[in-house]
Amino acid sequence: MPPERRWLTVVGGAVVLTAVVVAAVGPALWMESALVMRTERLLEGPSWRHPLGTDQFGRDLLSRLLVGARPSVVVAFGAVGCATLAGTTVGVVVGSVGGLADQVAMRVADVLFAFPGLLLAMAVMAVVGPSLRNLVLVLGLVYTPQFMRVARASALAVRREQYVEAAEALGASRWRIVARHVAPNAMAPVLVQISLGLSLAVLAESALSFLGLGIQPPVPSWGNMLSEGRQFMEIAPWNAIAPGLAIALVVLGFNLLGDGLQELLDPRMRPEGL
C-alpha cells in the first residue's frame, strides 16, 4: 500500500475509534448537561462556556453532540452486525451448496434490492414505530441482501480453489468443507463491506431521525439535531453545522477505512511489485 494510502487508512481508523470512544463515554467528556434548558441562553453563539453555542432551548450543543454520537454508533454497529450475521451465513451456505436454495435466496435478495434502501427503511419504520431497537432491526434487514450477495460471490470463488477440491477428494463432508475451508477464506470481502455498511448505516440513522422516524427528541441524535438546527440557519447556523460536520466526518472515516481494507485484503487492488 502506498504511504499516502496508508496514512488515509490510519486517519479513517482514528476517526472511527474516536467516534466509538465518544459514544461510550460522551456524557463524561463535558460538564454541561445535554438536556437542561436555560431560557436565558437561547441560541447563544460559541463561547468558552459553550464552545459550539446553544440551541433554541438553551441546551449546550457540545454536550448534545457528544451524547448524540451514541445512538448513531449503536444503530450502525447493531444494524451492520445483524446484517453481517444473517447475510454472511446465508450467502456462504447458498454459495457453497448451490441448487434451489441458492436460487430462492437470490430471488429474495432481488426483491429487497428492488426498493431503495432508505425508502424501504422509512416505510417499515412508519409501520413499526420509531425506537432504537426498531432502527437496528429495520436497517439490519435493509442491509442483509448486500452482505448476502458479497458472501455468496466470495464463496463461489473459494469453492473452485484447489484446497476445497482436495478436501472433497479426501471425503470431507459438505458442511465440514463450508465451515473449515469456504467460510474463513470468504471473509475478506465481507470485512470491507462491514466498514462501508457502517458508513451507510450512520447516514441512514441520521436521515431517519432527521425525518422524525428515528431517535425522538429530547434524546439527542445527530439527525434530529440537524433537523432542529435547520430552522435557525440564518440566525444560528452552528445548530446545523455541528451535527452535519459530525455526520460527514464519521462517514468519511468509515469510507477511508473501508478503502484501505479493500486495498490491503484484495491482491488485485495492490500496485504491481508489492
Contents of the next structure:
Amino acid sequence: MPPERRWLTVVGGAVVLTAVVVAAVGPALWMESALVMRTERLLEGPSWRHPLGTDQFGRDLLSRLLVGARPSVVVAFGAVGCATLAGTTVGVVVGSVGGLADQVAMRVADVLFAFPGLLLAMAVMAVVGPSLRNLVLVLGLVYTPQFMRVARASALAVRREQYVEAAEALGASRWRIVARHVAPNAMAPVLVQISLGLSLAVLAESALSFLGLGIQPPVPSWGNMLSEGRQFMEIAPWNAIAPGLAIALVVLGFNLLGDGLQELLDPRMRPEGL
Amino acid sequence: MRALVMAALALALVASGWAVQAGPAPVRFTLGVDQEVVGLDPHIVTAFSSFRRLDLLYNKLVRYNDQLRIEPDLAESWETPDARTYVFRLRRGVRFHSGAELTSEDVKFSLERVLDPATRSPGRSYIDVIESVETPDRYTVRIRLRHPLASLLSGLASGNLAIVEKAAVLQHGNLQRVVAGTGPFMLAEWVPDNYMRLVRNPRYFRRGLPRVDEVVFRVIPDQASLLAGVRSGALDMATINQGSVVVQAKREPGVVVLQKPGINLRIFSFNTTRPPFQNPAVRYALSFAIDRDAIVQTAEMGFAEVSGPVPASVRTYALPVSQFPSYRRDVARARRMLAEAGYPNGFSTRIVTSPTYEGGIAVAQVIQAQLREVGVLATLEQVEWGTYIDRWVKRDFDTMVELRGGDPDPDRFLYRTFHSTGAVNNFLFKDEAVDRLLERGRVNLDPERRKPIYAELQTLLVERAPALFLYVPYETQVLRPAVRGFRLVGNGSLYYLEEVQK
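So the form predicted on its own is up there; where is the form predicted in complex with its partner chain?
Expanding to the full complex; the earlier chain stays at the top.
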C-alpha cells in the first residue's frame, strides 16, 4: 500500500476510534446537560459556555452532539453485527453445501434486495415503532442479504481450493469442513463489507431519525438534530452544521478504513503479490 | 449610424406592439402557498389550503371583516323578526362567472345542498338548526330555525357556506374541478402541484374591484423558498407559518411582514376516560406545571399569543389570561395538587404528535420537559399524519398536541368541541355545568347577555381542563414593499386580495 493510502487508512481508523470513545463516555466529556431547556438562551451562537451554541429550546448543542454519538455508533455496530452474524453464517453454509438450501437462501436475499434498503427500513420501522433496539434489528435485517451474498461468493471460491478437497479426501465431515476450512478462509471480503456496512448504517440511522422513525426526541441523535436544526439554517446555521459534519466525518472514517482494509486483504489489489 | 437605425427599428417594434395590445400588460399578482388543493367544491372541502382559493372564487351571504365583525357579502342586509327567523335581502344584479344572475333560488339551493346528508358537507353541522329555507321573491331569503342559534351568522360566514350557481351543480354534479361562483376572480388555468391562474371578474359586484387583472397561486412546499421568492420578486406575497423563516423575513429590508394573532388554537388534549386523566384535579394540576410563555418563545419563536379556551384574538369574548390562576406557572402547587389527587410521585404518560402542522413536535418537547419537573414522565409518539388522524378519530391517545380551528363566535368553536355531544369532543369530556353554559350561550342572541355566560364558561373550562389551552399562532404574510391594500382578516382568509394593488 502506498504511504499516503496507509496514512488515510490510519486517519479513518482514528476517526472511528474517536467516535467509539465518544459514544462510550460522551456525556462525561462536557458538564452541560443535553436535555435542560433555557428559554433565556434560545438559538445562541457559539460561546465559551456553549462552544457549539444552543438550539431552539436553549439546549447546549455540544452536549447534544456528544450524547448523540451513542445511537449512531450503537446502531451502526449493532446492526452490522447482527447482519454479519446472520448473513455470514447463512452465506458460508449455503455456499458450501449448495443445492436447495442455497437456492432458497439466495431467493430470499433477492426479495430483500428488491427493495431499496432505506425504504425497506422505513416500512418496517413504521410498523414496529421507533426505538433503539428496533433500529438495530431492522437495519440488521436490511443489511443481512449483502453479507449473505459476499460470504456465499467467497465460500464458493474457497470450496474448490485444494486444501478443501484434501480435507474431503481425508474423510472430514461436511460441517467440520465448513467450520474449520471454508469459513475462516472466506472472511476477508466480509471484513471489508463490515467497514462499508458501518458507514451505510450510520447514514441510515441518521436518515431514519431525520424522518422521525429513529431515535425519538428529546434524546438526541445526529439524525434528529440535523432534522430539527435544518429549519434554522439561515438564522442559526450551527444547529445543522455540527451534526451534519459529525455524520459526514464518521462516514468518511468508516470508508477510509474500509478502503484500506480492502487493499490489505484483497490479493488482486496487492501490487507486491504476496 | 447602424446602431441608430437598429434603435429606431426596435422603438418602432415596441410602439407597434403597444398599439396592437391596446393597453398595458395585465397586472399579475403572484402568491406563494405551501400546499396544493385537492378540490374546489366549497361545500365539500375541509383543507385550509382549499378555502384560501375559494376566498377569491366565491362569496357567502355574510363575511368577517378585518375586525372579525360580520359584514354584508352577498346579502345586503338582514333582519331577525323573531329569534328563530332570519330574513336576508340579496344584492341585486350580482352575476355568476357564467353571466347568470344570482337569485334567492341559488341561495336556497346552496344551503339545502349543504344540509343534505348525502353531500357530506363539513358545513352541515354549522347550520343544521335550519328548518326551512324560503324564497318569497327573487332577492329575499327567509330562513327558519328549529331553535334560536346565536352563531348562525358565523356559520353562514364559513367558507363551506359559499353560494354556488344551482344550474352549474345540476350540470356538473360537483364543483371539485369547476367553479360556479360570484367571486372577484375566475378560474382560468390550473396545473396541479404547480400553479393556478385566476383572472379578474369584470362583472364583480363590488365596484372597481378587483384591482389586479390576474392572481396566480404558486405551490412551493418549502418555507425558505417562499421567502426567497418574495425577496427576488418572483412572488408578490407568501403565506409563512414557520417561525424561523419569519425571523429571517423580519431581518430583510426588501420584504414587508404582516402579522396578526390568528383564530386557531393550540391545545394539549387529554383523553378524559383514561387514568389518571379521568380526574379533573390531575388535569388542572398539569395546567400549573406548564409555562405557556416558554412554549410560545421556543416552539413559535414568540409569534403567538397565549390564550384561554376562546381564542385570544376574539377580543369581544376572550377573558384576559391574567384571570386564569393556572396561567402563572407554579411547580410546587402542581406537585401538591398531584399528591392530593393520589400521585405524589407523578406518573408516566404518552404524547401523540405529528410533524404535519408546524411546531407540533416542538410544543410536545417543551411540555415533556416541563412535565418532568413535576414528576410526570411523558414519552413522545411521533406519528405521520394519516396515523395521527386515525388515532384522533378512535380517541386512541393519552394526551395529544393539537391545532384546532377556532371561530370568532364562541358558540361555534366551544359547543362542538366541549359539549358532551359535541362533534369534535375527542376528549370524551362530559361535564354538566359546561354543557349547561354552552346551551345557554347559544340561544341568547344579545352579545351583552352572552358575555358573562362565556366568561363563566372559560373559567370553568380552564379548571376542568379537558385540554390545556396554550396559544393562538400568528397569521403571517410576507409581501413585497410595492404591494398595497392587503389586510389580514385574522381567520386566515385572503379575500382582501380583491383590494390589492401593485
